[in-house]
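So this first bit is one chain, no partners, the form predicted alone, shown in structure tokens.
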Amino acid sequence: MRARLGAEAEAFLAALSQPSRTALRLHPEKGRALFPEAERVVWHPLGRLLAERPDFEQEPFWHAGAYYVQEASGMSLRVFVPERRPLRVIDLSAAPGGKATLLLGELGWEGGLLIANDPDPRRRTALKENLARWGIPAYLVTGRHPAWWAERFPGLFDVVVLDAPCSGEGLWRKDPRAACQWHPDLSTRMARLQRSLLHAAKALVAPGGVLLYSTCTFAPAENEENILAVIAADPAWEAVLWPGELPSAVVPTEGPAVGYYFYPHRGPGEGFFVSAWRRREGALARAKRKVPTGEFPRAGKVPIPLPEGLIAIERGESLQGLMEGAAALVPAPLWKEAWEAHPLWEHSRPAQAAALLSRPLVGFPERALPREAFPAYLAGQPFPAQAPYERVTIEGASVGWLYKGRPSLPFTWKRFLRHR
């Protein structure tokens, strides 16, 4: 790093040592007028840097999907997204939901489906329980490996993101563990690894589609060397550069393996590395055909009033939503396999994702509870419930259910707040 950075080594080094800033990105509806005095993060306009880091799984906000904790240079993929609708997205390593909240964002509810992937399933329970809290119904869970769907789905993908595992040297400051599990071989074994993934997540992008790259690394060797090995010197292929004038917390790659660092000593974020590319119009994948989208098995009785364009998917006893434009564009082979989608009625009731969604449901009575009642709740102390089900909401935040006879949050729920 020394060689690399020159005179700004010394400040580099330095930064390390220094705490990390909390950062967190809004939700567009449910949190867009939250923490109005917060610094913002240049490259997102949702993107927000706090002086103190809250108790957050003490915060109702937080619980509710307002706003999701996110270390802010990764919040410059946002930058790449093209602007066009509607868009068929997949995140290949999309534990656990920083990536795959952005890019919901951005879709929203009409503007296209996101695949959530990741092959670990311990990874995808915090995955899963994001994506919930987020509460755009446009999106579905797999697990696959990504060879898996490059054999199957070449060239379907307008925007493809491979936020790659790494050696994690820009997660020293955040997370010390992270250095004492470092080695000088760890990058070389990374960089193989990265290299299989990439040559999978490059099949499945369509022509004009978008490639996304990245890494918490600092290491040449699992970036812009993968870069140039795998994409770079493909004719296909051209750079899609930063728009506008390059902040300063951002530095480019020399020569031609176009990408961009964030440096601790520069920026509010941690060590962080992203690569964009795209398909030319004209360049055909190697497999490309066109995979036909077929008839999505809705659910032929649903028990609770959805808001507009948003269907219910019969998953064995448990009913779950998707957002019709996003459930247009699941190919059909994809129907068969095995995915989760926003859950919204499950052990005849319903879910407490349901709650979270950012168009609320409607036709439940509302409970409103104070703040100072909020730690009550979470630890499911009952709460008299005039209604089968009452949605509670904490100034004016749908936080969950309460569920008459019955404990105010499901068990697996709480689970997941212990042990997050």
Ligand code: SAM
Second form
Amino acid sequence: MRARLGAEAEAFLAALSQPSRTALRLHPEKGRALFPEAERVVWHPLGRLLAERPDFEQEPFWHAGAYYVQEASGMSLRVFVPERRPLRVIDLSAAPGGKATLLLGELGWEGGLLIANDPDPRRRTALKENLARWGIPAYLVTGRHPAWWAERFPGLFDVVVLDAPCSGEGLWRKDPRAACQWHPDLSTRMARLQRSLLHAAKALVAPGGVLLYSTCTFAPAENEENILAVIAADPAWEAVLWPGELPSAVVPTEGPAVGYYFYPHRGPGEGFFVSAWRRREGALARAKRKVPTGEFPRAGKVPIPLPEGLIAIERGESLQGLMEGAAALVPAPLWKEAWEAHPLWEHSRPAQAAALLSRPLVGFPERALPREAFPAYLAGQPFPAQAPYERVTIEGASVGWLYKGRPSLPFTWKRFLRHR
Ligand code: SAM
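Since we've got the form predicted alone here, give me the form predicted together with the ligand too.
What follows is the whole complex; the chain from before opens it.
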């Protein structure tokens, strides 16, 4: 880093012993008015930098999904998202959901469909909770390896995000575990894995579509060297440059500018690298798709005959959803997450996720509780019921339900109980 940064190296090293800044991204519908005094993140209109770190798990607005706590550098992905809608988007390594919620914020309810994919089942639990809390149901969660997607759906997506697993050098001050696990071999191993993931990610991009590659590390082998080896030399691809003037925190790679570095001494965020590429129009003939969509996949063991143009999303043996173009035909996550049933209950009931939708379900009375009542609500203490199902709001933010006066437990609490 001394060789790379020269005179700036001391400032860089000093920044590593400073605490990281607490940053969050406001929800475009639920959170716009929050933290009006906070400093802005220049590359995201809803990014805010806080002077102090609140105890988020006690905050009703956090439970309501009115914001997502995310370090500032990662919010920069937004500048590369195309403006046209609808978009088919896949986030190949999405957990716990920082980039995925950012992308959903860009899409909104009618702007397309996001596949939020991550092969790690434990991390997918957090991903599902964070997406449900965000409350924009235009997504499907899957747990495949990127190569699985690339084999079946080459050239399908308008935006492919690979926020790759990496050696984590940019996270040392935020997460000391990242420093403890570092080893020169780690970077070499990661670079090899990332290269294979990049090949899969590249195959998924439609003509005119965009590939966004990012890591939280400073190692060139995991960043520009991967990009140069897999994409930059391919004439079917062109670099997408940062639109407008570069903020002072953002530094293009040396030599050919194939990506941008974020350094902790220059800006409010952690170490980060991002690179954006567009597949030129006509660069991939649609006919090149290997798998005719009609043959794929199956629910139970019975193949579903799908008309040409329909895409099915499966997990294990079960069908998770269908999409045509960018429109979800079976909004599986919405129905699965919005209602819950149990053989012992008389009726199915609206689920926690339904209270968190950014456009609340109609037909249920709202119960406004004062902020002072939130700790009791969080602790699961009953309230006198005024209706069978009441949607609870605190200062206008929807946080959950009262089922005959009993609070629905926020996700984190459910997880806590499960782990016990
Ligand atoms: N995009 C996430 C966000 O913004 O919150 C962070 C992603 S994290 C840097 C990297 C992710 O890659 C992890 O969640 C990990 O489970 C996932 N991962 C690990 N191996 C993978 C693989 N072979 N293919 C795809 N994803 C992988």
